[in-house]
Amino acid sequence: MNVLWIFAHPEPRSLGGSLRDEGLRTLRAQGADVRESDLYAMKWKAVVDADDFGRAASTERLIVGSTSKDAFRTGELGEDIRAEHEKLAWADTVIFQFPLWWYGMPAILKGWFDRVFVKGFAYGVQRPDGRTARYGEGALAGKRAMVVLTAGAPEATIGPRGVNGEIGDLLFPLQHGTLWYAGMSVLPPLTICGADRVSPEQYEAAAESLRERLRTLSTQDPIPFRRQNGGDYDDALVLRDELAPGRSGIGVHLAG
């Protein structure tokens, strides 16, 4: 198993830090092959220009998605982004561990999505038949991600009825779509609370937490998620009306 590890914490010897190397042992433990993107200590560039596109790019062209997609059919792309294209498409499994800052990732990891994901790689990929391989299709698919999130919340405050949300509801631009948009089967995240004041026998029950999920990287379940080429939403992409009849939101895209 080839796993890709991409970290995006400030700081090493947080918990974060501290899980992720619980993690990367456990997984060379196993046998897998293992690479890491630590994005902090790559120092990695966050924000989108034109020198990522080759510099005759301008800025309009940026903007409309042209020539991020030309660029990556012609190889004009950064160093650094081809790096991570490598990486993934030697991956099968991508391990996106962060901390919950103000119920989104950090600045740092969006800034990856939105420099690697780049159009003909992660999103404006056509199939055979001309429709769009998105939502489960796509130049991803076959590959899973895993979600490994520490958050300063109680585990209750992002339980169903919680003050700050279900977690599920938290994380769906990021597994459904950004993740599942790509092609990629999201496994269940898991969520380490309390982040802030974990005591010695917390820590190792959230470290076995986390080698048990990835003792089982391969024979999880994923996440449920409908695909939009499957025949559960019509030409307008909208959800047919008899599947999940009389309900509206996030939770219609899950199959079952």
Second form
Number of protein chains: 2
Amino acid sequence: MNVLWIFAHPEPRSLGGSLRDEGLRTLRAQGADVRESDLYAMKWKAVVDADDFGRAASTERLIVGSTSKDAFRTGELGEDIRAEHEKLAWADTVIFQFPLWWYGMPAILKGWFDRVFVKGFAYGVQRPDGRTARYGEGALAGKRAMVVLTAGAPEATIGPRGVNGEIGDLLFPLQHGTLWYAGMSVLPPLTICGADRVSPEQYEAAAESLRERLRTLSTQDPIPFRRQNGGDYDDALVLRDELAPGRSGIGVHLAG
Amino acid sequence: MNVLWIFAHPEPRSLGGSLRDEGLRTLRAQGADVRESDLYAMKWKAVVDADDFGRAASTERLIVGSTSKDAFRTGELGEDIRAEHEKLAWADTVIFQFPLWWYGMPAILKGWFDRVFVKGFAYGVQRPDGRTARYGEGALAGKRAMVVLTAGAPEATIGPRGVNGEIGDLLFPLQHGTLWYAGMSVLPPLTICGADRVSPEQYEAAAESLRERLRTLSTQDPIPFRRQNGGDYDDALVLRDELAPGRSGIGVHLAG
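Show the other one: the form predicted together with another copy of the chain, since we just had the form predicted alone.
Next comes the full complex, this chain leading.
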């Protein structure tokens, strides 16, 4: 197993940092090959701009999508972006670990997706039949992804009827709209709640749940998001009337 | 009316840039005072780190929440962050305009929230009764917010049963989990679809819908998110059984 671990926490001496160390150790002990992108340690550039695209960026109006596609095709993307593409090509499994900030990713990780998931690579890829390859198909199809979160919120508040919204709904733009969009099979997230207030016993329980999830990385069932081109959506990419009839909301995009 | 316009697009000569110009012009013509944070033009620092917190950041482990609170209280926050606080204090209405990237904000805007919405200001504020002031209460209560989006996706695909998920669900972490969390009343978003492919007629229609929304900024009904401390949630901050009984998902957090 080739595992790429993307870590987006500013402080290695944090709960998140300890869990990252635990995770890497666990994976290596079970014989996996592991590589890491520690975004803060790498001083990862978070913001997309013309500098990312080399000579593909003209001095005229910057159109991010098409320019990124040109730069990807011609090898003009920034070296840091190309290095991440090489890691993604190598990996069969990718872990995304971050503290939940404002119910989403820290900017440095959002910027990893903004800069690495360029057009022609992670989106805007045509299939032979003219449909776009996305949601279960695409460059990253066949790879597995898992989100590992630390969150200050108590568990009930990110549960099904908790005030913050259910964690799967909060992660929908990432898990469905980004990872599944690009073709990855997404395992259920692991969320460690009550960060900054964990006792040694709670830490050990959190570490054990992480170890357990890592042991079963290759056998867990992914979240059953519907495939765009599997027959569930019509030509306008709207869910067919007979599926989840009369319903809307995030839940309709899960099969069964 | 004091309107702060937060703009997060790398290219002023874009559809987004034209709409921003149109919006500022419209507001000024109707007598509003307008200020702007053009994040790319300001070269806004997107990534939270110890440099944000001056002397409040020790050389020991960085705990972002408590350190940001200390720095906020002692006036040690970075000058760029304090300038945004001053603008927010001045504004009664804030527009957040961005291109939808991976079903969320560009990293530069996420980093604006990560760095500006510090503890003690936008979260972690106690009420006299010991409950935390959030979701309809807090530092920004009484102010209005509106999201203005440009998106490449066709409109049906971000509709109620569209493959990408409904736009209100995709924006829930921002509109509910960030803006409403900090107390702001959130108006329905304005989404301009088909960016990069708009004809002059489509542009004029988009500009007119923006102008119309800006004319009615102070009279539109906000999204009816439930208040945390209004009686709908129990002491564990879980929605009471008798409200939206048996249901879960983002929709349960809207009243009525």
